[in-house]
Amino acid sequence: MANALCMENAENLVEVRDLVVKFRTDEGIVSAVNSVSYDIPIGKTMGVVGESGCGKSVTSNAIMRILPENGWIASGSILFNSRLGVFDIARLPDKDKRLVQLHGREMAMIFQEPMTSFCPVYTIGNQIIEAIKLHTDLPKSEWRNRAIDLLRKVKIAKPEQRVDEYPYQLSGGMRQRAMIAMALASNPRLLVADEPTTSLDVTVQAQILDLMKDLQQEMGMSILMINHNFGIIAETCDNVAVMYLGRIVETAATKELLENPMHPYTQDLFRSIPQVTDQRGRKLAYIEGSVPDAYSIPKGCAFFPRCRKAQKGLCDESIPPVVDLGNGHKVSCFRYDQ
C-alpha cells in the first residue's frame, strides 16, 4: 500500500486532498469539514486560521486520526511522507500497526490546555517517560535522563527537580513547555499545535512561540499551527490557509496574504484586528453575524449571509470555484476582484 503512493510534491510532508469529515449526532449526520485541501512542506510551518467553529481542530484531529467515536473521514486523502514511506492516513484501518508507528514517532500534538491534557495524579516525568517508552527504543535505564534532557531542551529551569513534580505545581507556561517536551520525545517529523498559547498571557505566549521556532530550526520538523489569532499566524507561519465553516476560502504564503488578502472573509478578519495606530475613540470593526452551526450551512458560499461584497443570485446559488492567482495564492470567491 505504502509503495504504491507518492506525493505530488517531494518537498511536502503532508498533502491533504478533498478531505471530508462527518459526525453522527442525535440530530443526524453533519459535515464538519467539506473538501479541504492544503500542504504542509517539510521543515516549514503551515497556519490554519479562522473563527471558532470553522473546522480547524477537526481537520488537525483527522490528520492525527484522533477523531471521537462518532466522527469519521468520509472521503479524501491525507498523504504523509513518513520515514517508512508514503501512507494515506485517511485509509489506514483503526487498528493498523502503522498508525502506532505514525503516532508519536512521526506525528505529535500540543493541545490547547495542558492542565486538562496532563493526568493530574502522575508526575510530569512519569508522563514524559510513558511517551519515551511507547515511541522510542531507548533502554529503560535511560528513560529518566531522556525526560530530564527534554525538559532542559524546552528551557525549564531545574529539570532534575521539575521531573518529579505534578502538573498543578507548574505554572501555565511551564506546563505548556512540558507538553512540548513530551511531544518531542521521539523527534517527530510533524508537530500539530492546536491553539498552543490560548490560555497564556502575552509575554509567555511570545516565549513559547520563540521556543517552537528554535526547536523547529534545530530539529527540522514541520509544524501545523492552528489558531484564530492572525498576529500569531503572521509571526510564526510560512504559509496560511483561511478556513470558514469547514472549507478553505484562501491560501497563500504568509507575506502575500498579509499584503494582498483577496477573500472578503480574510479582509474582514484583518479589519477586526486592533491597530496601534488607531485613533482614540474609533470603534473596532467586526464581522456582522456569527458562524452558522454545521446543521444550517447556507446554500452556495457559506460566507454569503455575512459578506459585504455578496451578490444575490450568484453567491447564494453555488459554491465558488478555487481560483489560482499565481505564486501559490488561491481564493474561493466569485467577487474577489470587486
Second form
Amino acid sequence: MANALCMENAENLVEVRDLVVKFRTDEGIVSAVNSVSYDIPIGKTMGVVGESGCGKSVTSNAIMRILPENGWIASGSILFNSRLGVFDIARLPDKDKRLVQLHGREMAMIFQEPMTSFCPVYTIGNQIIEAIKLHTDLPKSEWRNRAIDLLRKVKIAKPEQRVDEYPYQLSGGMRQRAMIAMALASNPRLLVADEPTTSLDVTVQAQILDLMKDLQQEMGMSILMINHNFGIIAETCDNVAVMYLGRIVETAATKELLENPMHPYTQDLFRSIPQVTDQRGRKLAYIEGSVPDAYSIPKGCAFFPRCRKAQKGLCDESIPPVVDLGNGHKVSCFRYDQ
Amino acid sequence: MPKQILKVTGLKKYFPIKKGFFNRTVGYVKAVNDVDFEINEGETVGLVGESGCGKSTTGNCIVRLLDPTDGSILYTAKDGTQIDLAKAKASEIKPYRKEIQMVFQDPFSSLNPRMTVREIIAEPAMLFKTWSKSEEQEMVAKLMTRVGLRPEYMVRYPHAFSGGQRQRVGIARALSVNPRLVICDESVSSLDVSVQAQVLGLLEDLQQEYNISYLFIAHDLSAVKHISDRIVVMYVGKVVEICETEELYSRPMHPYTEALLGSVPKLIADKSVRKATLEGEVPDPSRPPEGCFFHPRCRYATEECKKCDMKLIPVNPDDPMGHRTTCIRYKELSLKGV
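How about the form predicted together with the partner chain, since we already have the form predicted on its own?
Now the full complex is given, and it begins with the chain already shown.
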C-alpha cells in the first residue's frame, strides 16, 4: 500500500496537502486548521509563523500524530518520505506499527517547556537511554555511552556527570539541550521544534538556535520550526509559511517574504514588530482589532474585518484562492496586487 | 534641569533561604543588590535584563508590594513634599499610593473574575475617593473610551475580553486615580505582536496627554526601545548600565549590554548568522561570582575584573547623571551596538 504513494517532488521530505484538522469541543466542532499545504525540503528548515491561535502548533502535532483526543485529521494528506518508503501519515491508523517506527526513528520533536517535558523522577540519562533503547539497534552495553555522546554533541559541559542528574538540577537552557539530545538519539530525518526557545532568555536562546543550525549542517536533517517570533524565523528558516486563523495566507522563501511581502496581513504585521534597529520615535503601525476566536471565524477571508485592503462583496463572500507568484511565493488574497 | 520624581539609591532586597528543622536562615538570595537610578517627570525609563535579574522585584519595592531590605526610594509628590518609600510606614505612604500605580504582566490573573469591568476600573477611584458615587458610571465610560474599549461593555466580566482588551482594562484601572508614575511590569509581553503595538501606542499617547512617568519593566529590548527615553540595564540584582535610549543601542558601554543587543533576533533573512555572544547562563543570585558579576561570561574580562566592586561610573565626568556603566574597562573597549 505504501509503495503506491509517491512524492510530488523527490527533494521534499514532507508534503502536506489540503490538511484539515478538527476539534470537538463543548461549543461544537471547530476547524483549527483549514486546507493547509506546504513542503519541508530535505535538509532545509521550514518555518511556520503566526499569532496565538492561528493553528501553527496543531499542524505540527498532526504531522507527529499527537493530536489531543478530541482532535482528528478530517481530510488531506501528509506524505512522508521515510527510509522505509513513502507514507501518508494522515491515513495511518492510530496503533499502526509503522507509526511507531516513524516516531523517534524518522521524526522527533522538541517542545517549548523543557521543564514539563521531562519526567522529574528519572535522571536525564535514563530518559535519553529510553529513546535509544526504543529507536536504535545498539546493544545494551553501548546505551550509556551513546547517551553521554549525545549530551556532548549538544555541548553540555561534563556530560559524564550530567547524565546522572535529574531535570531539576539543570538550568532552562541545559534542559532544552538535553531534550535536543534525546530527539537526536535515533538520527531522525525530521526534527519538529515547537517554540523551542520561547521560555528562554535571549542570550541562551541565541545559543540554542546556533546549536540547532550546527546540528542540521552536521546531520543533514530537516527542521520544522514553529514560532511566533518573526526574528527567529528570519534567522533560522529557508522557507516560511505565515498562518492566520487556521489558514496559510502566504508562503515564500524567507528572504523573499521579508523583502517583498504580498499579503496585507504579512505587510502590516512586519510594520507592527518593534525592532532594536528602529529609530526611537518611529510610530509602530498596528492592525486594528484582535484575532477572533476559533468559534467566530469570519466568512470569506478570515482577515477581512481587520484588513485595510478589504473590499466588501468580494473578500467577505468567498475564500481567496492561492495565487502562485513564481519561485515558490504563494499568496492567498484577492487584492494582493492592489 | 528636568524635575526628578523618583530617586532610588542603594536599594536592596534580600530574600532569606530557610533550611532545616529550626528553619534557620542559611543564606540570602540577593534579588536586588544596591540599585541606583532616577525617574524624571513625564519620562519613560526602561528597566531591562534577563529573568531573575531583579527587575520586577525593584518595581514591587517601589510600590511597596515588597518591603526593601535597605536603601532609599525618594519620591517627590505633586505638592512638593518628599517621602522615602523604602522606610515609610504604610499609613505614611497611603496618601501617595494613588500617585504611583501599576500595570501587571498577565492580564488573565490580574483582574478579578468575579468583578465586572466597571467595578474593576472604579475600585481604586472609589477607594481613594477621587470620584463621587454619582459620577462613577460617567467616569468609567470616559476612561474606557480613552483606552479604546466600548463603554457598553462595562457590565461584562473579564472573561469576555481578549488579552489585549484586558490589558486595556488594567491600564484604565491604573489611570482612574490620575497617577503620576505608572510601573508597567512586562505589560505587553504576553500580547501578540499586532496587539502589542496597539498597547504600546496607547501608553505613549496617554503619557503625552496626562504627563505620566513610566517605569517600563521588560525583557524585550525591541519594545523597550520604542517607548523609553532612558534605559537601565540590570544583571543579577545590579545595575550595569544607565543611558539615554539612542546612545545605549548605538554605543553601549558595558559588554553585557553589547551581548544582549547582539542576541536579539532581527528581521533579516540570514541563516548563516551566528547569534550566541555569551557562553553559559545567568549565575545564581544567592552565590554571585566575586568582583564583577559578569566576568565569568565576559569575553573582555581580565584579572582586574575579578576584584572590582561594580560601582556606576559616569562616562562623561561632567555629566554624572548621563551615561553610566559599571565596566571598569569601558574606555579601552569599543563595543558594538546595533
